[in-house]
Each structure stands twice: as C-alpha cells, then as structure tokens.
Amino acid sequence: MSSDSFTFASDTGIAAIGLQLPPLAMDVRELAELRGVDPNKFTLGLGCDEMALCPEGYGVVQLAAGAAKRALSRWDGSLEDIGLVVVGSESALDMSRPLSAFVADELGLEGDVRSYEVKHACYGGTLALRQALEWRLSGAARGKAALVIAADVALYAPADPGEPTQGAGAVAMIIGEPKVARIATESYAYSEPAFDFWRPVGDAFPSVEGALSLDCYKRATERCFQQLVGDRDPADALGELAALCFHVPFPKMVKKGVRQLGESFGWSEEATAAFYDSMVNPTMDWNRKSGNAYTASLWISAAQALAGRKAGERIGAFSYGSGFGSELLVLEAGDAAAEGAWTADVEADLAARRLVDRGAYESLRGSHVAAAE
C-alpha cells in the first residue's frame, strides 16, 4: 500500500474524543454461576470478561451526554461552533423524537444546528461519523464542527444466549480540525438485507439468529477488506496499518471474522493467528470491560487503538451492523493521539464503577423487565 493510497482532508477529522461507561458492571463468571453454566463457556467460548450495566434511572442519554461533555472539554471550540449533532444508536427512547434532541437538551445546545439520530443496528455510529465527515467536506458546514455520538445499552432477555455479551457505553467525537486523527475520504462498504438480529417495535429485547449473524459478519469482513486490498498482496497492504479495530459483539466473534479473512487471503492458520494476536487482539481490552456497546463498540476499540499512536500511524476500523450493513475506514493519527487524553475517561469510570453480585443483578434485571412491560 503506497503512502498515497488514501485521501485525507487537511482540515477535517477527529478533533477530540470523549468516552463514558456506566457505573455498574458484572463479571461474566458471576453470571455463569447464576445461570448454572460452566464459566469457561463465557470467558473462553465467547472471550468475555465483564458486562457494563446501567442502574435504574441511568441510560443511553446519560451515557451520550457524558461522553459529549468530555469530548467538548478537550476541544478548543464552543457550543456556538457546533453546526451538526448526530447520535448513532439502537437504544431509541422515542419513535419520533431523536436521541440527539435529548442530548442537546442536556448540553444546552440549540440554534443553527442540524440535529438527528441514525439507526442501523451497530453500524449507526459509523454512519453518523461518515455523514459528519462528508458534511464537512461538502462545504455545507460553513466552517462549523460536528458532534457525533455513538451510544447504546445492550440488554437481552434473562437467560438468553446473548446475556453474557451485554454491555453499555458511549463514544463522542468532535469532527473538525484533525488533531486526534484524520479519516480517509475513501471507505469500503458492503451490505445485504438479512434478518440476523432485529427488534420489532414493541419488543423489549432483541431476537438473534446467532449462526446467521456470524455468517453475515464473516462475509462482511471478507468483502470489505478485499475492497481495500484490491490486487495487492494482502500482507503488504494490511502491513501498512499499525492496528485493526473491529465491531466487537464479543471478542471470539472478531477472532472468527479474522480467521475468515485469513482463509480468503490464503494464509496459513499460523499466519492468521499471528496477525490476530499482533494487530487485532490488543485493541479490545476496553471492550472486554464494557461488553457489547452496539454502535459504540467499534469506536471504543478505535479510541483505545488511537491512544498513544505517533502522528501518521494508521489504523483500520471495520464496522458491522445487523440487517446488514458494513464499512471499513482508515484513520491516520494526528498530533494529539500520542497523548491519548481520553484514556482518563475509561480509567476513571473503571475505577469508580461497582461490580454487582447475583442478587443485585437479578434485582436490577427485574426493574428493567418491569420498565419494558
């Protein structure tokens, strides 16, 4: 991959990042004991560690607004400089009023601002980011910046197979001067209509076709990366990236996607495993503490991968959303990436949060189920 394979705008990218995790979590081993299953099924089989949880009265708005406030605190602009606020989420509070309006209310953001919500399962946050980038590049922004937020609370019915993958979190990004990272204008998208994961209006919890969802995820991975590689040698093309971030429904699913990628490139099992261990696995430490945060999942990984990067280093970011849509982006670290100021958000939230036991979890889930009815 030559140094000019991608086009990066000189004046547009990620200016600041903020993250927010909720104040509760549960070790998946505790959940395994509650459900009467072998803990290795969750830890080794799924690759999960802890699942972030929201207490009663705390949810997607608090997550989104908290991440936004942190991003804004690291930005040298003001609310008057925001011309677009868009929230990617599948945790909608209302079928008409967008989450962006709830967040804007929390921030005191109003005026000459375009405000809306994007929905496409876990892909929604990436779509919001791409729309903000393209809005800036089109000239429609007239010099203003965008506030993009990916935020979700993932809950499944008690004892559902997806329960140990639950999680929550939010990532907010100011799209303006690319101090943290530039985003290549080229991206690589692939989609098919599929019912691999869905939640009809009125249903409290999602439905999942697990085998189909994995097949869709693996196929999307292969198709998007094949577009990026083109007719080049895959090892050379991907070797120009310092890290690869994926949407993380659970870490083992990412590993299976990478295995599919290696097979499509004709790599040996050993070469694929080495690629995963060096390029992908280190980017999921924060995800193992948050659980699946849906739209925020990829961007939690990308935020971790960008922190500490030297200016000019590039990472890949693969987004997947059921239904299904997918897209692969390339980001180039800016001068502020090396400092990685947003790591303080995760450190503070992990230090302050409380791990709940089985009894507290059952009580919490009881309140969630009652609220959904």
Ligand code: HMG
The other form holds:
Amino acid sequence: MSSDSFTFASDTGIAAIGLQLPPLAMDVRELAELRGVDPNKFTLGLGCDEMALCPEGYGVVQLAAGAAKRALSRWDGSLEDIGLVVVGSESALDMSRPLSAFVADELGLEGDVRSYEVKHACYGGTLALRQALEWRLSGAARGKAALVIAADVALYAPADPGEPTQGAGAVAMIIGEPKVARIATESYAYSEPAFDFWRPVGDAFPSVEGALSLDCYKRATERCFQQLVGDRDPADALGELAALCFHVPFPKMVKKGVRQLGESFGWSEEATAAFYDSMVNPTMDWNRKSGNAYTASLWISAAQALAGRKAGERIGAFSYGSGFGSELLVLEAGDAAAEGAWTADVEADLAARRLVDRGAYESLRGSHVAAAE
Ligand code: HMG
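Switching from the form predicted alone: structure of the form predicted together with the ligand?
Zooming out: every chain and molecule, the one shown earlier first.
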C-alpha cells in the first residue's frame, strides 16, 4: 500500500475520545461454575476473561453519557460547537425517541443540532462515525463538530451459549480537528442479508444461529480485507498498518477471522499465527475486560490501539454487525495519540469496579430478566 492509497482530510478526524465501563463485572470462570461448564471452554475455547455488567438502574444512557462527558472534558471546544449528536446502539430504550435525545438530556445539549440514533447490530457505531465524517466532508457541518457515541449492554438469556460473551461499555468520539486520528475517506464495506443474530421487537434477548454467525463474520472479514488489498501482495498491503482492530464478540472469533484471512491469502499457519500475535491480539486487552459491548467493541479495541501510537502510524478497524453488514476503515494517528489520555478512563473504571460472584449475578439477572419482560 503506497502512502497515497488513502485520502485523509486535513481538517477532519477524531478530536477526542472518552470511554465508560459499568461498575460491575464477573469472571467467566465464576459463570462456568454456575452453569456447570468446564471453565476452559470459556477462557480457552472462546478466549473470554471478564464480562462487564450493569447494576440495577444503570444502563446504556449512563454508559453513553459518561463516555460523552469524558470525551468533551478533553476537547477544546464547547457544547455550542457541536452540530450533530449520533448514538450507534442496539440497546434502544424506545422505538421512536432516539438514544441521542436521552444523552442530550444528560449533557444539556440542544439547539442547532442534528440528533439521531443508528441501528445495525454491532455495526451501528461505525456507521455513526462514517456519517459524522461524511457530514463534515460534505460541507453540511458548516465548521461544527460531531459527537459520536457507540454504547451497548449485551445480555443473553440465562444459560444461553452466548452468556459468557456478555458485556457492556461505551466509546464517545468527537469528530472535528484530527488531533487523535485522521480517518481515511476510503472504506471497504460488505453486506449480506442473514439471520445470524437478531432480536425481534419486544423480545428481551437476542436469538442466535451460532455457527451461521461465525461463518458470516469470517466471510465478511475476507471480503472487506480483499477489497483493501486489491491486487497487491497482502503482506505488503497489511504491513503498512501498525495494528489491526476487529469487532470482538469474543476474542477467539477474531482469531478465527484472522485464520480465514491467512487462508484466503495463501499464508502458512505459522505466518498467520505470527501476524495475529503481533498485529491483532495486543489490541484486545480492554475487550477482555469489557466483554462484547456490541457497537462499542471495535471502538474499545481501536481506542486501545491508538493510545501511545506515534503520529502518522496507521491502524485498520474492521466492523461487523449481524444481519449482516461490515466495513473496514483505516485510521492514522495524530499528535495527541501518543499521550493516549483516554487510557485513564479504562484504568479508573477497572480500578473502581466490583467483581460479582454467582449469587450476586443470579439476583442481578433476576432483576434484568424482570426489567426486560
Ligand atoms: P457454543 O456452541 O456453546 O460453543 O457457543 P462451542 O461448543 O462451539 O465451543 C466453543 C469453543 O470452545 C470451541 O472452540 C470448542 O472446541 C471449545 P473452536 O472449535 O471453535 O475453536 N471448547 C473447549 N476448549 C477448551 N476446553 C474445553 C472446551 N469445550 C469446548 N473444555 C457460540 C459458541 C459462539 C455459538 C456462542 O458463544 C454464541 O452464541 N455467542 C453469540 C454469537 C456470537 O458471538 N457470534 C460471533 C459472530 S456474530 C457477531 O460478532 C455479532 C454480535 O456481536 C452481535 C451483533 O452484531 O450485534 C454477536
């Protein structure tokens, strides 16, 4: 990939990042005990570690608003400089009123602002980000910045195979001056209509075709990366990136996606494993503590990968949302990436959160199930 394979606008990108994790979590080994499953299935088989959980009365609005306040606190603009607020989520509270209105209430954000919610399973946050970027580049923004938030609470029915992959979290990004990162205007999307994971209106928990969802994710990975690589040598094309971030439903899924890539590129198993170990695995530390935060998952990984990065280094960001839609983006670190100020959010939330045992989890799920019905 030559340095001019991508176009980066000089005045638009990520200006500030804020993250929020909820105050509770559970070790998946504790869940395994509760469900009478070998803990290795969850840790080695799925690659999971801890899943973030919300206490009663705390949910997607608190996560989204918390992340937004943190992003705003490290941005040099003010609320009057925001012209768009958009929340990507699949944890909607209302079929009509957008989550952005709930968040705007918390922030005191009103006025000459476009405000809405985007839904496309875990892909919604990436769509929100792309729309904000394209809104700025189109001229519609008239110099204003966008507040983009990806926020979700992921819960499956108790004892569902997806239960160890639960999680929660939010990432807020201000799209304005590219102090943290530029976003390439080129992007590589692929979609197919599928019922791999879905939640009909009124259902408390998602329905999942587990094996199909794995196949869809792997095919999406292959198709998006093939577009980026084009007719170049894959190792050369991807070698220009310093790290690769993925949507992380559970870390083993990402490893399967990378394996699929290696096969499609004709790489040896050793070469694929070395690629995964150096380029991909190091970007998922925070995901192992959040669990699957749906729309926020990719952006939790990208936030980790950008923190400490030298200006000019590039990362790939692969988004997947069931249904299914996917898109591969390229970001280039700006001057403020090296400092990685948003790392403090994750450190503070992890230090403050409480790990619950199986008894507390069961009563929490009792209340979640009751609240959801
Ligand atoms: P399962 O069917 O119970 O698991 O649930 P399994 O039997 O396939 O086992 C999982 C792995 O553990 C296997 O490894 C086993 O061999 C291994 P693999 O063969 O795949 O490498 N295993 C063990 N390893 C060590 N010691 C043991 C042991 N036992 C078994 N004792 C499933 C797995 C993913 C289906 C389930 O967790 C699930 O339904 N998850 C939710 C769906 C999901 O995350 N799909 C991923 C792609 S779709 C996506 O990413 C979108 C999503 O985020 C939603 C959105 O877009 O909004 C989910």
